[in-house]
Structures are given as C-alpha cells and as structure tokens.
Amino acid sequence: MPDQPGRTLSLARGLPRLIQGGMGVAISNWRLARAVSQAGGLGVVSGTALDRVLACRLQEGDADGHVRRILARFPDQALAQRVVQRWFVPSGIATPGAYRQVPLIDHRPAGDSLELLVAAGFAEVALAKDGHTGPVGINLLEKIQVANPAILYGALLAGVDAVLVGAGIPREFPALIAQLCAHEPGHLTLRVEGGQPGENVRVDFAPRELLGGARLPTLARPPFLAIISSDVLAQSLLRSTDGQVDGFIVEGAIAGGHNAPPRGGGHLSDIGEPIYGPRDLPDLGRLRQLDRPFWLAGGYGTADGLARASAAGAHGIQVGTLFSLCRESGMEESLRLRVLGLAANDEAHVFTDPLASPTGFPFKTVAVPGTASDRSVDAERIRICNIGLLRQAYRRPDGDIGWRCPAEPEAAFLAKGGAAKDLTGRKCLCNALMATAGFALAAPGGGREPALVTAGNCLAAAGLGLHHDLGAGDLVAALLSGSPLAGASATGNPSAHHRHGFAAQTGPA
C-alpha cells in the first residue's frame, strides 16, 4: 500500500527503547534478534554475508531444518527450491572449511546470485520474526552496495520490522525502500575510483523480473534508521532525502566494529589509535531538534546506560558488545568462551585498528591469541580475494569497471593501480568476520582462515557482567529495568564513558 505520510515516523516512535547492534558476520543472527525481540528488545539481523551463511549453512547440511522449513514460506517456491537444490548437503560436507564458495558478484550479478541473495534476506529475518510478535529489523553496511538491493528486498519480504544502515552515508536507502516495497525496480549509484566527472554507474535490482510470476505480498515501508557519528550528517540526510529518514542511532567511537575517522586528521596515540576529541562528539541539542526518535550507542550497555540516554534526549540505547558475547549469539562458541574469560578477568584488550580494515575506516580488534589480532598469525596468512565483500570499483585504463581489495594479494592489487602504501597492515575481514562465526574457510596455505573480534571499549565492563555465561533475555531485562548485571558494577567503565560519549551533553535543548 502506498506509504501515508508520518506514518513510518510514528512506528519509529513506537519502537523498542533497546536496540540490539546488528553485528559482523551472523554475530547478530536470527536466534539472538528473536531472543531479544521475544524479550522486549528490537532484535536485530546483520545482513552482512547473508548470501554465504546462508549457502554454507545448506551445505553444513540443515540439521534442524530451520532454513528449509522457512524457506517454505518464500513467495516464489521455484526460486527458493532452485536455491536449496544448489546448496544443500544432506549429510554435510565431509572436511571441515571445505565450503563450496559462493561467487564474487560485481555491480551486474548474475540470476543464480540474486536468487541466493534474496532467500537469505528473507530466511534470516522471517526466522528472527517466526513465533512471536515482537519486532525484528535488519543492519546493513552502505559500503557493501552491491549486495545490498537483493538482500534488503529479501528481508522486506519478510515483514521486517526497521532497516538500520550505517557504515557511510545512506542517502539513497529511503527511496529504494520505497520501490522495493512497491516490488518496483530500486537501484543504488555505484562509486567508483577514477570515474568520469558526471558519470553514473548504478547498482540495479528489478524485483518482478527475479520472482516472475510468483504473487508478491502487499509490503508496507518499515522505519529507516541512519547510523551516524554526527549531527552535522543527520542534517544533511534530512535535506537530502525530503525528510524521510525516520530515526538515528548515533554511535560513538568506543563503540565497536567500524568507527567514523577523527575529525581533523589522522593523528595517532602514542600505541598507533587514532586520536579522537571534542570534535567528534555530536550535539545533541542540535540533533533533539531535528523532530526525530534517536538511540546513543558506545558504552551504554550498563545498569545506568539507558537512564543517561534518556537524560540525554535519545529515545534509547543500542547495546551490541553484551550482546555479542551472550548464550545466543552467533559467535563460535570455543572463541565466545574465551573472549568472555578474557574480559572477565580483566585480560581483554581492545584495539582501534586505524589500518585494519580495507575500508580505510579504524576497526576496533580485540586481542585474542591464535586470532587474526595476533601478528604472527596473520603474517603467516596466505592473502587471497574469494569473498570481496569490501572490495572497491575503480575505472580502469580500457574504461571499463574493476575491482581490487587493498587486503587481497599484493601483486594483484599493485597490477590493478592499487597504491602500494594501502597494502601496510590490512586484513581479510571478510574471512576473520566469518570465521568468528563459526564458518572458517579452508585456507590456501592449509588449515582454516583465523578469526578476528571486535568489540567496543566497554569489553572488561562487559565480562563482569556476563561472567555467568548470561542469556539475551536477561540483558535485556536487567538493560531496560537498570539493574546491573551480576558481578558488574553500576557504571561499568566510566572513563570509558565520558572520554568519547555524550555525558556532558544531558539537559535541555
């Protein structure tokens, strides 16, 4: 149905007061959003890689059905089944790592690779929504563009309940919001490295043409939530998209994963983070202004988080580091236990990465033997490209579209015009990110590729607290009602809080 005016405003409004981060690769899947979501949190889905979990979930061979039962339930019953014939594995693959790979898509994907990319955007979120009534959304990384059209019509179809995107500057997800709920035609503009002054390369997804004839539900809009660092960004998207962004959630730079750059330059600690200040802060009495619902994330998951948002002007919090360490989390569970032991007993550190990632972004590490955190680790790594999810489109000389990644191997990225200085200390997060997950590949030196956590700064807060191996529901009970998790303390780590959140900014606009 047509979308009446205010109206994805007001279900902004009406959502939960705690959000669950939508986390890395499958951290945040669909058992931790509906755990939360049963719980009186919104649950959230990370639509990261959804195609290859999903593809390595088939072929570790379903065991409990759960991806061919909900898949059942997708609108066009030939495309779901082409997807499962395709990738399921009754008895599962025989070596561990040894995943059939899915292929690299550019910004023309083939049929076989839509397909996958729509069953998966709607298999994780209509598992996250299956049983209960709660409200489920999905978090996608603007970065990841390519892939973002076929995933997120996915998810619509589902009835997913909110679409968070951060990770650079969504400007056009409202409009492709809105024709993908229409099953209209949606495209997103490609950027690209060396294009022509003027030039437009778009990223095209025409949902009637995938699911032919297959009869599509009527979808309403769900909200739009933009992760942002800035109020000066939440100013601009307003303009820049006739208002129709329904909501922020405004992270700060404790908080983990990805983290906007400092302000002002790239100047670094003397232990090589970059240096963030009082310029990096938003304004809050700027943002209170601008008529729209908005979340504080970084550093609030504590029994007193949700009362200093709220003193702050913010609709709520969002909590992602408790959450990624909870029973239900998507985490391998070997790593979980040990990343928990570690911050537990106060032996987590956490690193922001100014190199790290191949985005150019800080990307917050956290250090854990044997991982990809470990230098000797991922110095031994043989480097290779065979997911792509972050690799950047560039003009080549012919005119035509590559792609190169400053992670994959060095001869190919310096023979691509890659600049031999973004080599230095990037990592293959697409393999850590799910290896974290629990679906290592096989490595081409041998062995399985080494994972890689993230955290935010409140880690050793966020141990004490989960010190009894903690369920979602729990967290979200004791965040909502301000009790502190047992064996944490009320505050958590307040240096933490008040060098890089918003507590000085509480009080009237």
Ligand SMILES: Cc1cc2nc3c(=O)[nH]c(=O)nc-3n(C[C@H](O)[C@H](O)[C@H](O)COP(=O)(O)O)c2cc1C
The other form holds:
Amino acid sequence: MPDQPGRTLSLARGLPRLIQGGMGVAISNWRLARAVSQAGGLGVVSGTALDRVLACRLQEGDADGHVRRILARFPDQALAQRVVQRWFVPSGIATPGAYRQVPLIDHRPAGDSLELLVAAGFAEVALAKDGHTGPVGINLLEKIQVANPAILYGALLAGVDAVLVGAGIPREFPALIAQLCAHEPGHLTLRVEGGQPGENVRVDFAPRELLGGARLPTLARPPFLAIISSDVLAQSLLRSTDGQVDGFIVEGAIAGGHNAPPRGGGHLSDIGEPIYGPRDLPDLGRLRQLDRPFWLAGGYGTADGLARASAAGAHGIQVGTLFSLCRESGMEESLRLRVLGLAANDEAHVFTDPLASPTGFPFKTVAVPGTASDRSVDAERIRICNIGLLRQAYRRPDGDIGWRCPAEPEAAFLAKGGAAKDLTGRKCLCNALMATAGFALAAPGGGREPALVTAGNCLAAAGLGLHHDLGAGDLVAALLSGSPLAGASATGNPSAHHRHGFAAQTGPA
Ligand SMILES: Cc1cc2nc3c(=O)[nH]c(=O)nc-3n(C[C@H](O)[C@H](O)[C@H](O)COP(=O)(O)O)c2cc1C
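Could you switch over to the form predicted in complex with the ligand, since the one displayed so far is the form predicted on its own?
What follows is the whole complex; the chain from before opens it.
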C-alpha cells in the first residue's frame, strides 16, 4: 500500500474530533459551519447546488448584504461584479418562488455558469470562515461531476481547510485538488452510460482561463477525506490514488441522507426498506491498519458517541442529524420546528426509501405531512427537470452525449432510452431539497415545489435531546465533552441507535 507519512498524515490528524455533517442542499450552510467551527468542531458547508443557492439569495435581495460583502473579497473583482449584476435583485423578487432559473449545465459549462459556480464555492466557504480561525471544510457529492471542479476551486480560493467527498468513488479528487491548488487545469472523467470502453469524456476546468489576469493567492493543499462505507473501498482508494487520501469518514447505514446500498442485493423488509446485515459493517480492524485517521458517522450524535468511536480506534465522529435541526441549520424554519415537534412527540418516522433518489441509492426520508414523503403530495406533483444535478450522461444513438434523469417527465426519460422500471417511485431530489432549505421554486402545476426532509434513524429514536433552542455551539460542547444534551436522556434507545452502527466492533485500537 502506498504510504506517504509525515505531512500528509499529520494534516488530517490535526482536524477536530467532531465533524459536522456536510448536508445538502444548504442544510449545512455557512452559518451552521461557522458556528460549529467557532465552537471547536470542523464546520462543513455543503457544495451541492451552491450556484443555485447563491443565485436565489441574490434574487431575494441579499437583505443582510453578506453575499455582496464577501464577494468583494473575491480575487477577480470583474468576475464577482458580473455575477452580482446577473443575479442581484435589489428589492428581492416580488413573488415567492419566482426565481429566474439558473441554466442547466453539462460537461462543458458556459462561462457564465462557471463564474457563478466559482463565486458560490468561494462565498460559502469565505462566509463560514469569516471573523475567526476555526477550520471549515466543504462536502461534495462525487456524482455531481459537472459542477464539482469549479465549486471546489472557489472553495480553495477561500482557503477551505478540508475537502470531503462521498456519494461515489472519488478517485480523481486528490489529483484535482493538487492541480487546482496550483491554479493549473484539472479534470474529472465523465461517466457516460452506454459509452464505448476506453472512451474518455472529460469535465475540464482551467482556473487561469476563467480568472484571466487576476492575482491569485498561493494555496496550501487541504486534507482530503473520502466518505466511504466499506474498508474494501478505503483500501482500493489508497491504492488507486497513490495514497493521497488523508483520512476517511465511515458512514453506516443508519446515517441521514443517501446510504450505500446493502451488499447482496435488493431484498426489502416488510415495510419496504433495504435490509442491511453484518456484511455491511466495515471491518474497523482493517481500517485501523490503513494508517489514516477515520471518523465514524451514523448514530454517533449521543453523549457516548465520541467515546464509542474512540474505543473503536476512530479519530472522531461525524454527526449530521442533530446539527440539521439546530438553530443555525439551513432548514426552512417552520419545517425545522415541525420536525423537532415530531421528534419530541416520538412521531418522527424515518424510512429508508430504496426508490426515491434518482441515483438509485437508498435515501432516508422523514414522514412529514405536506412534504414529498406524503404519497398524495408526490402523486400530485407535475414532473419537471429544471435543476438537473442528478442527471446521468448517456451516449445517444447519434453519438452525442445526452442527459437523463428518472425523476424527469416520464415521456422525456423514455424517449431518451431510459428504462420504464427506473421511473417508479423516483422523486425530484433537486427541487425537494432546494425547497427544504427555503428555496422552493414555483411548481408547474401552481404553488411551490414540495420539500423533503432527510434524517438518520437516530431521529426516530427520539432520545437525542432535540430541542429547538439548541444551537450548534451547545451541540459541539455536549458531543465533545460527552455530556447529555439539555433536556433529555442523551443515549435514547440504544437498540435503535446501534442496530446497524459499528458499536459491536468497538474495542481497543
Ligand atoms: C439533512 C441531512 C442531509 C445530508 N446530506 C448529505 C450530503 O449531501 N452529502 C453527504 O455526504 N452526506 C449527507 N448527509 C450525511 C451526513 O453528512 C452525516 O454523515 C450523517 O448525518 C451522520 O449520521 P447521523 O445522521 O446519524 O448523525 C446528510 C445528513 C442529513 C441529516
């Protein structure tokens, strides 16, 4: 196994023991990441759909002025001004949801799109880092290949302290990060369904072409953490990236958001959830041997979470669900309060939906009346693909590259050669997650797009001490010190927490 001791390893070991989940879209926004970072954790902003979030904030009038204030620090002021001119609406859009749409992007994004992506990556990280010295990371979904290089570059320009990538196998990221830190061109290889073996379609990004003559800062390479669910993937990543993975976040099947599918196939439980078993637990002994720090995620937001993880040889924990419901969370406020209410009354039901996500990966949903978890709400929704982040590239019969998503209008998907069976149960996560963060677009059938809440199984355990007054700082202090969270037994229902966690494997490192 290639091993690059010294600087590489110590970089990630210097990161805090508590990492706040990178939660998209805009659940972990700059405010949450900043608060966590100031309190002693690694605050993480979500990179998902940041361009659209920035465009919405500017169209809402940027009332507190933060976006324009921070873009005034962007190294290329002409670029920053173009972005503001294109999207800023001084008095805010008159009708809620009537945002001007950000154009969909493919593997050759137009200059305007790239400018918005870079500015958005920069602004979110720079705001999260503003006015303190705590570390801030960015979380990217590997699957969103076309947007990632430009958002990542913006984040690097803002001095991001860690890059976390999951939802795919991020083999090309270490090289991309190194190239972009040197302001050199970088690329990702586009996955094309139905492509010829050996064909190589790239998503290229050339910083100097975009930023022209601007004076560019010297950038230090931040540590790269791969989000994985198996030790086998960790080993394979180290081999295929010459060891340039600085650490791992090991996510269990009870974590919020997307989950890795269970090994061994598509069997579902009586209530229609994927069935996970012992084979889905990573071998922590093997992980310990890889000589990289790792953080355990999925049900560790408890008073004893850090101690359990440390006993298993982990450097720390990553916690998402708790932070997604704290005061600084980017979740739309009335929705956040409703979810907290459900949790407090033991009525928060979390379902691991095997179909909802266009990616085909299981996705956890919380049953909240009036949101897309509600079958009748989803059935009434008129499909539209106007954000398009989860579209998959495919080779068209005429040789060109096309883009399709099983949550787009059925006829369009079928006309592009998509399989009818893939349409079943799919939800438009792009629109739903924008809505959850308070940026619901106008829906084609009238009204606004419905939201969809995701959370880990620990939410249903209802013993987390969730209380709407908890701030991120309170959570960080409690989790780091192992104290019960205010107002409740912090460990909750152990069987629910640990069912698919790693607790059974704990033992001295
Ligand atoms: C609301 C929410 C959104 C999430 N979104 C993402 C995401 O976009 N990308 C990702 O890698 N992980 C995502 N996660 C997973 C978290 O980063 C974290 O690993 C997980 O929440 C830890 O488990 P816990 O939910 O039991 O605390 C999300 C989790 C939540 C609760």
